[in-house]
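Quick heads-up: it's one chain on its own, the form predicted in complex with the partner chain, in C-alpha coordinates.
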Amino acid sequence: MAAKPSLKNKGRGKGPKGSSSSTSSSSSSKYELVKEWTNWSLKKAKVATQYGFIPLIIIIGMKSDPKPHLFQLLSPV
(Lines of atoms letter the chains of each structure in order from A and count residues from 1; the text may use other names and numbers.)
(Lines give C-alpha, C1' and ligand atoms only; values in the text may rest on other atoms or scores of the structure.)
Protein backbone atom coordinates (compact mmCIF):
# COMPACT_ATOMS: atom_id res chain seq x y z
CA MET A 1 0.00 0.00 0.00
CA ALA A 2 2.78 2.40 0.73
CA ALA A 3 4.48 1.56 -2.52
CA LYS A 4 1.56 2.62 -4.73
CA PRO A 5 1.49 6.36 -3.93
CA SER A 6 5.24 6.60 -4.38
CA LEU A 7 4.98 4.96 -7.78
CA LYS A 8 2.24 7.40 -8.81
CA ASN A 9 4.42 10.26 -7.66
CA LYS A 10 7.31 8.98 -9.68
CA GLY A 11 5.19 8.81 -12.79
CA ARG A 12 3.90 12.36 -12.37
CA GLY A 13 7.29 13.76 -11.51
CA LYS A 14 8.95 12.18 -14.48
CA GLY A 15 6.40 13.28 -17.06
CA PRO A 16 7.18 17.01 -17.51
CA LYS A 17 10.83 16.52 -16.72
CA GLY A 18 11.21 13.77 -19.25
CA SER A 19 9.80 15.73 -22.19
CA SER A 20 12.02 18.82 -21.74
CA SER A 21 15.34 17.14 -21.00
CA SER A 22 14.89 13.85 -22.79
CA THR A 23 18.00 14.26 -24.98
CA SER A 24 20.37 15.24 -22.15
CA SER A 25 19.13 12.48 -19.86
CA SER A 26 19.40 9.91 -22.66
CA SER A 27 22.92 11.09 -23.57
CA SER A 28 24.00 11.04 -19.93
CA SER A 29 22.44 7.61 -19.51
CA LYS A 30 24.22 6.50 -22.69
CA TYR A 31 27.49 7.71 -21.18
CA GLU A 32 26.66 5.85 -18.00
CA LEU A 33 25.89 2.73 -20.03
CA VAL A 34 29.18 2.99 -21.94
CA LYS A 35 31.06 3.45 -18.69
CA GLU A 36 29.34 0.42 -17.17
CA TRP A 37 30.06 -1.70 -20.22
CA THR A 38 33.74 -0.70 -20.29
CA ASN A 39 34.06 -1.42 -16.57
CA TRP A 40 32.43 -4.82 -17.00
CA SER A 41 34.60 -5.70 -20.01
CA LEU A 42 37.78 -4.54 -18.25
CA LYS A 43 36.96 -6.71 -15.24
CA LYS A 44 36.36 -9.73 -17.48
CA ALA A 45 39.55 -8.97 -19.42
CA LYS A 46 41.52 -8.81 -16.19
CA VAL A 47 40.20 -12.18 -15.01
CA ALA A 48 40.81 -13.70 -18.46
CA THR A 49 44.38 -12.40 -18.50
CA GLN A 50 45.09 -13.63 -15.00
CA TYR A 51 43.94 -17.13 -15.82
CA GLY A 52 44.95 -17.34 -19.43
CA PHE A 53 48.25 -15.51 -19.92
CA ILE A 54 50.58 -18.25 -18.73
CA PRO A 55 48.65 -21.00 -20.60
CA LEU A 56 48.82 -18.80 -23.70
CA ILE A 57 52.60 -18.55 -23.44
CA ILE A 58 52.84 -22.30 -22.90
CA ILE A 59 50.65 -23.04 -25.93
CA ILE A 60 52.61 -20.67 -28.16
CA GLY A 61 55.87 -22.13 -26.86
CA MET A 62 54.86 -25.75 -27.39
CA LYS A 63 53.89 -24.95 -30.99
CA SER A 64 57.21 -23.28 -31.88
CA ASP A 65 59.94 -25.19 -33.74
CA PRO A 66 61.55 -27.54 -32.68
CA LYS A 67 58.44 -28.82 -30.91
CA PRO A 68 59.25 -29.81 -27.34
CA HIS A 69 57.61 -32.86 -25.78
CA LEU A 70 55.04 -32.74 -23.02
CA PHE A 71 57.47 -34.73 -20.87
CA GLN A 72 59.99 -31.89 -21.10
CA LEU A 73 57.37 -29.47 -19.92
CA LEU A 74 56.49 -31.42 -16.80
CA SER A 75 59.78 -32.97 -15.71
CA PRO A 76 61.98 -31.01 -13.32
CA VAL A 77 65.26 -31.83 -15.06
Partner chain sequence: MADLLPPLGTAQTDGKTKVDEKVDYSNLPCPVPYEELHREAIMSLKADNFEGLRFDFSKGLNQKFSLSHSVMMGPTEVPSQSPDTTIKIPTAHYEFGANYFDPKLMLIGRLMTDGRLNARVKADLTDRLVLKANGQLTNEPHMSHAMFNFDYMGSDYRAQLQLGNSALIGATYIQSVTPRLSLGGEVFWAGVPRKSGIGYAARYDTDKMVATAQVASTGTIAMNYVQKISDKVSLATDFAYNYLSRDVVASVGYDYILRQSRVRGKIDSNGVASALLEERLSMGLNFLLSAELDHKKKDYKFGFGLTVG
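For comparison with the form predicted in complex with the partner chain, kindly provide the form predicted alone.
FYI, this one's just the chain on its own, none of its partners or other molecules.
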Protein backbone atom coordinates (compact mmCIF):
# COMPACT_ATOMS: atom_id res chain seq x y z
CA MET A 1 0.00 0.00 0.00
CA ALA A 2 1.01 3.58 -0.47
CA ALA A 3 2.47 5.51 2.44
CA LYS A 4 0.10 7.89 4.18
CA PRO A 5 1.15 11.54 4.22
CA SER A 6 2.12 12.87 7.60
CA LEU A 7 0.63 15.95 9.20
CA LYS A 8 3.95 16.76 10.85
CA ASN A 9 6.12 19.50 9.42
CA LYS A 10 9.15 17.81 7.92
CA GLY A 11 11.35 20.89 8.01
CA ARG A 12 11.52 21.39 4.27
CA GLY A 13 11.15 25.15 4.55
CA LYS A 14 13.65 27.41 2.83
CA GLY A 15 14.01 29.79 5.76
CA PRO A 16 16.65 29.51 8.47
CA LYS A 17 15.90 27.37 11.49
CA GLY A 18 14.81 29.17 14.64
CA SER A 19 13.14 32.07 12.84
CA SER A 20 12.07 34.82 15.20
CA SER A 21 8.79 35.48 13.37
CA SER A 22 6.20 32.88 14.42
CA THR A 23 3.51 34.16 12.01
CA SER A 24 5.81 33.74 9.04
CA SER A 25 6.72 30.23 10.15
CA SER A 26 3.08 29.37 10.80
CA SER A 27 1.88 30.58 7.40
CA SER A 28 4.82 28.84 5.73
CA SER A 29 4.04 25.54 7.45
CA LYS A 30 0.36 25.88 6.50
CA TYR A 31 1.38 26.49 2.91
CA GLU A 32 3.65 23.44 2.95
CA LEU A 33 0.87 21.32 4.47
CA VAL A 34 -1.65 22.42 1.83
CA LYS A 35 0.94 21.84 -0.88
CA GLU A 36 1.71 18.34 0.44
CA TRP A 37 -1.96 17.33 0.66
CA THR A 38 -2.67 18.75 -2.79
CA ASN A 39 0.17 16.76 -4.33
CA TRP A 40 -0.95 13.62 -2.50
CA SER A 41 -4.56 13.98 -3.63
CA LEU A 42 -3.59 14.70 -7.24
CA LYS A 43 -1.39 11.59 -7.33
CA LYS A 44 -4.30 9.49 -6.03
CA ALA A 45 -6.68 11.04 -8.56
CA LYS A 46 -4.21 10.30 -11.36
CA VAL A 47 -4.00 6.62 -10.39
CA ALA A 48 -7.79 6.35 -10.06
CA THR A 49 -8.23 7.92 -13.49
CA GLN A 50 -5.66 5.66 -15.12
CA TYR A 51 -7.18 2.46 -13.75
CA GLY A 52 -10.81 3.56 -14.02
CA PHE A 53 -11.00 5.03 -17.51
CA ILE A 54 -11.14 1.81 -19.57
CA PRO A 55 -13.72 0.09 -17.29
CA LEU A 56 -15.83 3.26 -17.44
CA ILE A 57 -15.80 3.21 -21.25
CA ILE A 58 -16.76 -0.49 -21.26
CA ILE A 59 -19.65 0.12 -18.83
CA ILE A 60 -20.92 3.06 -20.88
CA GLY A 61 -20.66 0.97 -24.06
CA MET A 62 -22.56 -1.94 -22.52
CA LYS A 63 -25.42 0.36 -21.52
CA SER A 64 -25.82 1.85 -25.01
CA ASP A 65 -28.97 1.21 -27.01
CA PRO A 66 -27.72 -1.35 -29.58
CA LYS A 67 -26.18 -3.70 -27.00
CA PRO A 68 -22.79 -4.79 -28.34
CA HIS A 69 -20.95 -7.89 -27.19
CA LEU A 70 -17.89 -7.43 -24.98
CA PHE A 71 -15.63 -8.55 -27.83
CA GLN A 72 -17.03 -5.78 -30.05
CA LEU A 73 -16.22 -3.19 -27.39
CA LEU A 74 -12.66 -4.45 -26.93
CA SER A 75 -11.79 -4.87 -30.62
CA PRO A 76 -10.00 -1.90 -32.22
CA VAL A 77 -12.17 -1.90 -35.37
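Please read all numbers here as calculations on a predicted model, not as lab measurements. Residue numbers count along the first chain shown, from 1. The term rigid core refers to the most C-alpha atoms you can superpose between the two forms while keeping them within 1.5 Å.
Cα displacement of residue 68 between these two forms, core-superposed (Å): Comparing the two forms, residue 68 shifts 2.9 Å at C-alpha.
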